Structures are given as structure tokens and as C-alpha cells.
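Just one chain follows, in the form predicted on its own, and it is written as C-alpha cells.
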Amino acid sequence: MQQKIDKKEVWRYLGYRGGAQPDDETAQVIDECIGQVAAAAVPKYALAWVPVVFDQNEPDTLLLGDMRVASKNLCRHLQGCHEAAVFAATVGIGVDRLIKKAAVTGMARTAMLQAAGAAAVEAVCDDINGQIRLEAGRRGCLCKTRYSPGFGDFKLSHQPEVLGMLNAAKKAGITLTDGYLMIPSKSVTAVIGIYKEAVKDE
């Protein structure tokens, strides 16, 4: 089954906003790129449910399972949460190869493939979010929106710990460069806070 990719989401990544749409010729090329990415994508993910414990002695510090994080932004976002679903998702290395091959021939098509790849991995994340919401509901809980390393002061340097706790290299084929960028590039890691009360989402 091919990966589902929202055409309008691809348009948005390409800068078409406020009701703007590509012309017919451009839209046809975008559709071709969406089809190529959908065919090349091999979605995979790794997921773990971990306790959230706020450090009472260190301000703006918490534990996600065994991972210690000093982040004012993440602490604020997870306020009221007792648990978190941590995941890593990707559409696979085939999409990277497709983009790399296109880069030799032209930047416009490369940009379209990049946008389609970004929309594809977002669709995978949306599917995972849905699974997490269902499981949280079975536990009588609600979910915060997802929050990723690199947002605010939640440092990218936590990526090795996040991928390590998920065993993401084995389960999803996701590894890191020395600069904490994920391979495949169309990959996402995220934390979703789980709470029992009607806590306001930041």
C-alpha cells in the first residue's frame, strides 16, 4: 500500500498559503512528485510509553523514563502530565535517494520532492498520534500536542538518548549524524504528554 500524502499539505510546504494554488502545469509536476515519494516511502516507527517525573530540586528539569532533560519549554509543555509517549517515525531511505537523484537535474523538482517527503512523514506522525490518542483514551487520559527535540530549549543533543530508548536504529532504521541530524532525513522524533485532568495545552 502506498503512503498517503496530502496534496494541500505539500502545497503549503512549497509556500502556497492563503488559498493560493499552483498553476495547472506546476500542479501536474507536484502530483508526479507526490506519486514518486508515495511509491518510494517505507514508513516505520518506534514507540515507547515512559513516566514523566519533574525534579523537585532542579527547576525546569524532568525525567522522561531514564532520560534527564533540562528544558523550561518542555517542562511547561508537559505540565500536569504523568506519562509521555515518545516516538520516532520515518518514511525510509528510499525517499532520500529519490531527492538526491533529482538534485542533479533541477532544484524545482527537488523542492517538490522535499515537500512531498515532509508531508509524507507528517502523515505517518498523524497516524501514530491517532494510535496514541486511542490508547490514552483507553487509560482514561488525554494527550498534549507533540513536542520534538529542537523545539525551544529542548536541545537536539538529546536525540541520541531519544533514539536509544526507542531502539530506533533496529526498529525503524533511524540513525544520526555527528550534528544530530537524522538519517533518513524525512524522520521525526517527538514527545506527547499524557494527562488525566483537563490541563491547558501550551
Given for the second form:
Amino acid sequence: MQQKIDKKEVWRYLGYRGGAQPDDETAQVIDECIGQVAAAAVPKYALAWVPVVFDQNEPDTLLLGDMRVASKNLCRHLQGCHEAAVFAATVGIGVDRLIKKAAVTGMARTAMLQAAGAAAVEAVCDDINGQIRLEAGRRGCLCKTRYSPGFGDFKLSHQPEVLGMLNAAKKAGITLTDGYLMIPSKSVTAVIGIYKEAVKDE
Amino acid sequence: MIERQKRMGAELLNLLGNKRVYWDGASGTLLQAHGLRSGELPETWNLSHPEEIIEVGASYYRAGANIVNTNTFGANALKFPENLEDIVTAAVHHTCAAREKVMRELSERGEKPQDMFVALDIGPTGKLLEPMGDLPFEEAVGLFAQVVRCGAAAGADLVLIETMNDTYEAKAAVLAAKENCDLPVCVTTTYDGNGTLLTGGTPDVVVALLEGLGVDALGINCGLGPQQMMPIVKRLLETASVPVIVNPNAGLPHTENGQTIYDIGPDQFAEYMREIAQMGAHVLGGCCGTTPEHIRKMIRVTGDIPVTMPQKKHRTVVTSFSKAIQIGGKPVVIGERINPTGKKKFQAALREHNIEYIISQGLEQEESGAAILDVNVGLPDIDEPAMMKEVVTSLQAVSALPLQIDTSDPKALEAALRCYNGKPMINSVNGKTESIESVMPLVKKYGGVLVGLALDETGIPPDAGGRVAVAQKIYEAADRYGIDRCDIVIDGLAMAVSSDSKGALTTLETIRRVRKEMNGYTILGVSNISFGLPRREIINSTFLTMALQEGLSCAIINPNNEPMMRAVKAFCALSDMDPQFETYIGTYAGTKADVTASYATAGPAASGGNAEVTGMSLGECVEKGLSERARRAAQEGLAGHESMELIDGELIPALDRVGKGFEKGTLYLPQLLMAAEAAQAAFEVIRESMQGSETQTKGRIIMATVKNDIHDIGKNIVKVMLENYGFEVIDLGKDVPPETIVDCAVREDIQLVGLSALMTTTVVSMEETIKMLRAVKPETKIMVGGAVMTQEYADKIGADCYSKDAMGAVRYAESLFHGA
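Can you switch from the form predicted on its own and show the form predicted in complex with its partner chain instead?
Full assembly next; the chain just shown is listed first.
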């Protein structure tokens, strides 16, 4: 099945905001690019549910499963959570190839494919998010919003541990560069806090 | 030790050729039962928990396995930079100790032990190789080589390269194994439910590539359960000439209370494996979720199934990382355009290191329907091996077509064969002893389908008999080097018919006789035939049809040349090679016979094309982002205007209008870029007309994405815009170390450097670059941009200018260079 991609989201990535829309010719090229990305995308993900334990001795530090994270922002975001769903998702290396190929001949399509790729992996994340919400519901719990390494003071250098705990290289083919960037480039890692209903989402 | 290893290696190869061989199952689950925590690296237990490691190995030998893996799946210098050697050596010793333990137990009970071997287990590095990732191919080879050397020295009997989901990484590992030990090498790769590797490889591709590299057995492991593997196993058995290994997971995983559980128990697993044995798989074992019990039961229920040994399949297959092209059925079109011979623009691109131009020639031919791309980058004054390596690496990043490595330099050939991700075609060897001795060992080592030119020390034989005799000589040489005859394709040599009127007939007879007398496949560089004659495509396309009729397997042609592609498509349609005329009708239904093909004489294009342009000025074409129309409008404009008039009067004002619209927010990025591309297309036409006269640049600017950052789209957008506004951009690429940028700025005396960073983490590299540049060349201005950049950030790290978009960069550059 082809990956669904939200056209409006692609437009937004390309700078069309506040109700702005591309003209017909541009919209047609964007549509073509969306079609190519949808055909090239091979969505994959790896997911794990891990306990969240706040360190009583060290401020702004918590354990996500076996991973120790010192981050004020993440601690605040996961306030009240006893568990977290950690996941890594990607649309695969084929989309990277598509973008690389387009870059040989022109930047306009490259930028459009890039935007479509970003929207595609967002759509995959939304699907996973939905699954997590269902599972949380079965457990009588609610979900916080997604939070990713690289946001605020949740350091990108946690990426090796995050991908390692998920076995993401093997399960989804997601690897890291020396600078902790993910390849395929249209990939996302995220933590979703799980909490009992009494606690309010931020 | 070495003698013993040789004996064990020979025994194993003998066993693989004659009996069913059983591999072990998973060790992770067993180690967890012994107390390995999740997140803990299992390889560390080789040093901290030797008894447990030995016990896990012993449990599989006890279950009846012939081959047990060492606990080294994740052992490489990236993960264990400090104690890799200790970890690998200990692991091999433990598995050897497990074997001795079980042998002792069996002999105490008076039972005869099965054949037992120790496999050095090698898994993926966890990094993706260049150019898609950032691990250089030779570094990957080096990482694997370390493990191989330790493991072989410690006494392993064979090497197992497993769970590979990238053919390129598998190739690096096989080369490392072959170059650093004499042990048998087996490889298993991991497929998706849809039958491909994560990086796109199919069973056909994987088999061709691995057999080309000379592995002793190959197969599939992990990812899927036995049932889901069956269609893939079937294809492997149809294509492979070496024994096929099947090591499935115990079904598919699900999570229960945070634990991964596999859904197939030992009995059910054994039943599926029985089916797989009946299909003809030669080596059976297990992967994730399987236990000694799974293996024991599997051995019990498959013991009575007769083993059919693999047969040579004699398939002639050329592949990229994802596509396999079989030679011998439908004629194969090989694109000839990546070649500098007689092409000034291409030669200039090689000298100026304009890789993009070369790559674009490849992509254009892919669009036109080439199945394979010939790659020739030989010029007397360039470093051909380095250029060959770069072009092959860049091409295989963007094109899925297999390549034909075309060179007479053995060093360039080896450079290309090494870094090629697939089984390439190789152009060429000939009947000369020197050629055979330099080319064939490389083909034997790296694999490939080799083009054999029917000429030798005595020159090109004038008649078909002489050419067939040379072909025979090449086949015999292939036999001596252990290259399968099906991996040879004979070039019958198309020579200019204008200098020998019987030349075409001689070539055609050669093709016919190679096919009939030697069962061989053939290839021709078709267009040579018309050298020296007018309207060459008339002769070429007819000669091509004649050659195809004689059974020509591969045609090296210009696929952008319509009459040639017509000949191929019509031939296929007429020869029952185009089912339901799908290709023919798909290409030509609804099209009209074009004027040029039927009546036109050579000369300027007919005026029909202009009608479309009329009514729209060059400026309007650019504003609307219509590249093709802008190109034609520029051509037309040049008829009545000076080139500078067009640039200053049409192009720049149009770009300015678009730029201003973008700045005001009435136009958006796609329109800005489409306009920029249309302007580029027009510039190209104008520049060609100006050749010879000095072109002035407004200023020279370095652009780079900083170290550790691989996002270069924003940087490339800025580059295009700057170029359109008349600046010369020195593009240093992405992930550029500060030293490279500083060196270039000093060497070229650059006044403006543009730096891009997308991540907060890489802004650090940006700051470092600015500091270094300030220290050495304080007068150079620096502009910065990128998703995380802000004015505040830019001030903090000491940049001269923050630009929020491409137009901002253009404006800053203009103010700087106008002011100067």
C-alpha cells in the first residue's frame, strides 16, 4: 500500500502558510513529487514500552528503561508519567535516493520531494501515535505529545542509545552518522509519555 | 593451527557439497536466561561470563548442530575500540571449548559425534555506507578485516557474514574475509516480507553479487519466520549455484510485558523447516527466538529428506544494488553516452571535475530507456582510477541501473570493481595474453560479466573465422581462471563499413557463429559501423536490426537517439519479446510520425517550435518558471539581441521581480526555485553563444554545509540563486571540516563565505569554522543560514550576516561586492 501524504502539510513545509496556496502549475508539480515519494516510501518502525523513573538524587534526570537522560525539558514533559513509548520511524532509503537524484537536475523538485518526504514520515509517526494511544487507552492511560532527541536540552547524543534499545538498525534500517543524524534522512525518533488519567496533559 | 584450519575448511566444503548441514539457533534469549540484561552488549560476556558462553554453544552442539556461531555478532572496533581483539579471541576459544566439551560427553557415552565446526560470526556495523550514509567503503572493509584476522588466528573454521540488509556492506565484509583468511565464507542476508533487502536488493541481485565474489554458500536469516521465507527461498534455489542456507526466526515477534516473544514453538518450526528442506534448501538453522529444542526437532524431522545438491545455473546476470538484468533473452540496451570520446563538453566536465554533468548524462539515458550504463572516463591527463571511483560511486547513489565499467587501465578497473555495489559488466578483455592476465584475475576476484573483444596480438581478424577463434581463446582463458563461461559476452567488433564494404557482414557472421557454435552471448558498439557516412542513424538503426536478427544480446548505443530505440522496440515486438506489445504500444500509441524522421533535411529546427514561445517574453518564461520555454526564448532572442542585452534586459529583471515577490511573501519557494531553474536554462544557452569571450563574475563566494551536518538542500538553493545573479560559487559540499573551508578561502583569496547548518548540534562546527577563519583571514566576510539559525545566534557566534533565505544571501552578496 502506498504511504499517504497530506498535501496541505507539504505545502506548509514549502512555505505556503496562512491559507496561501500554490498556483495550478506549481501545485501540479508538487502533486507529482508527492506521488513519487509515496511510491518510493517503505515505512518501517521500531517501538518499545519502557518504564519512566525519575532520579530522586539527581535533579532533572530520569531513566527511560535502561537509558539515563539528564534533561530538564524532558523531565518536565514527562512529569506524572510512569511509562513511555519510545519509537523510531522511517520512510526508508528509497526516498533519500529520489531526493539525491532530483538534486542532480534541479532544486525546485528537490525542495518539493524533501517536503513530501518530511510529510510522509510525519504521517507514519501519526499512525504509530494512534496505535500507542489505543494501547494506552487499553491500559486506562493517556498519552503526552511526542518529544524527540534534539528538542530543548534532550541531547541528540542520546540517539545511539535510543536506536540501540529499539534495535532500530535491524528492525527499520535506521542508522546514525558520526554527528548523530539519522539515515535514512526522513526518519524520526520520539518519546511519548504515558500517564494515568488524573494527570493533565500540558 | 593453520594446517588444522585448512583441513577443517576442506571438510566443511566437502560436507556442504554432499550432505545436509545444520546451523545453530539464537543465543540472545539463552544469554538473557543466564542473566544478560537488555541493553547490555552480549559480546562483553565473552570476557566476564566465559562459562555461560561455552554452555550456550554446547547446548547447540548437543542439539545436533554442525555449525555453531561465535558470540561476535556485534563485535567491531566501532563498538569495542579498546578490547576488540580480546573479545573476538575469547569468543572463538569459547565456541571451540564448547565443541570439545560436547565431544567429550559423547565419547564418554560411546556415541559418535556429528561433524562440528566453529563459525566466526560477523554482523552489520550498524552504520550505512557512503554515499547514502557516512561510512566510507574501505573503512567498512577495514572494520571487518580486524575481526576476520582475530577470529581466524584464534581458530575459527569458517566465516559467517549474517543479517546483512545492505548488499554493499555484505560486499565489504566478503572482501575483508577473502583478503584476510583462507576460511570458507558463507553469507546470509535479511529480507523484508516483500522479498527485498531494506536497501532494495532482490534475491537475484544478492545471488549474482555474492557468487561473483566467490562465496561458498549463501542464504537468508532473521527478519521473517520460516513460512514467510518460503517464496524467497524458492527464488534463491532457482538462481543460486552454491548451497542455500535458511536460518529463520521462530515466527514473527510480538511484545508481552516488555518482552519480545516469537510465536512458533519447536514442533511447528520443525514442520516448516521440513517443507523448506523438501524445497531443496541445503543448510538449515535458526535465528531470533529459536532454541536448542527448535534445532533438535528440526534435525529429527528433516533427517530422512534426501539432499539434492546445487546445480550450476549458468545465468548471465548483471546487477546494480537493486536491479538484475539477465542477458540472453530480450536484447539489452547499454547507454554509451558517459564517454569523453569526441565530446568536448564531456571532456571539459572531466577536467573541471564537474561530476554532476557526468551523472546527468547517465540519468538522461535512464529516462530514455537504457538498461545498463557504460562508464568511460578515460582522458590522457586525468587520474582515471580516482575519477572512475568517484563517478561509479556517485552514479550508483542516484541511478538504479547496472553499470558497465569501460576502461583499459587495470588500476581504474579495480578501483571501480571494488566500490561497485552489484555485479557489473566489464568492458573489456581481448585475446592478448597481457590483457587476459591483467583483467581476468580481477573478474575472478570481484565478479562481473566480461566483454571479450575478438582481437588479439595479430590485430583485428579480417574474417569471422579469425574472430571466432579469438573468442574461443577467451573462453578457454576464462576456464583457466575459474570464470564461468556464461560470464563472458563476445564483442564481434563493428568497424566502419565506409572503409571495408564487407565489414558489416563479417561482424554479423561473427555474432551468428558465436551464438550457434559456442552457445555464447554477444555485444556490439553499434554506431562505429557508420563512421564517415552522413545521416549515421539511418545506417546504425538498420545495422542494429540486422544484428538483433542474428541474435545480438547487448547493443551499446545512444538511447537518446530515437531511431535506435525504435529499432529495438520494433524488433522486440516482431520477435515475440514484447508480450501484448505492451512496450511498443505504451511508447508509440497516440504519437504522430515526426517531421524530422520522414522528410526534414539537416539544418536548423523547423519553425513549429516557436509558435509556443510567441506571446511570452524570455522574462515572462523565467517568471513563470518554464525552463524549456525559457531555453527556446533565449535561443530566439539571441538571433536579434546581444547576449548582455538579454541578461540585463530580461533575465535579471525577471529574477528580481520573482525575488521581490518572494521577499514580500506574495511568491513562494517552489516558484522562486522554478524561476531560478528557468533562468539557468536560459543562461546556459546564452553562455554557449558567448564561448570564447570573457565572462565576468560579480564576485567569488564559498558555500559549505558545516562539519557533521549532511543537510545540503538549503545550501544548494542559495548556490543556485547566487549563480543566477552572476556570482561564482565554489561549492565545498556538505559535512565540510573547518580546515577545508579556511584553506580554500586563503588559497583562492575569497571575500565572502556562506555557511549552512540545520541542527543546533552542528552550529558548534559553524562557530569553530568562523573562529578559524577569523584567525587566519580576518577580512573575509561570513554569512550564515539554516533552519536553527537566528540573528541572535548568528551574532553570538560572530557571523557578519544572518540570512533567513536565499534572497537575503543574494542581497548581502550584492551589497558587499558593489560596495567593494
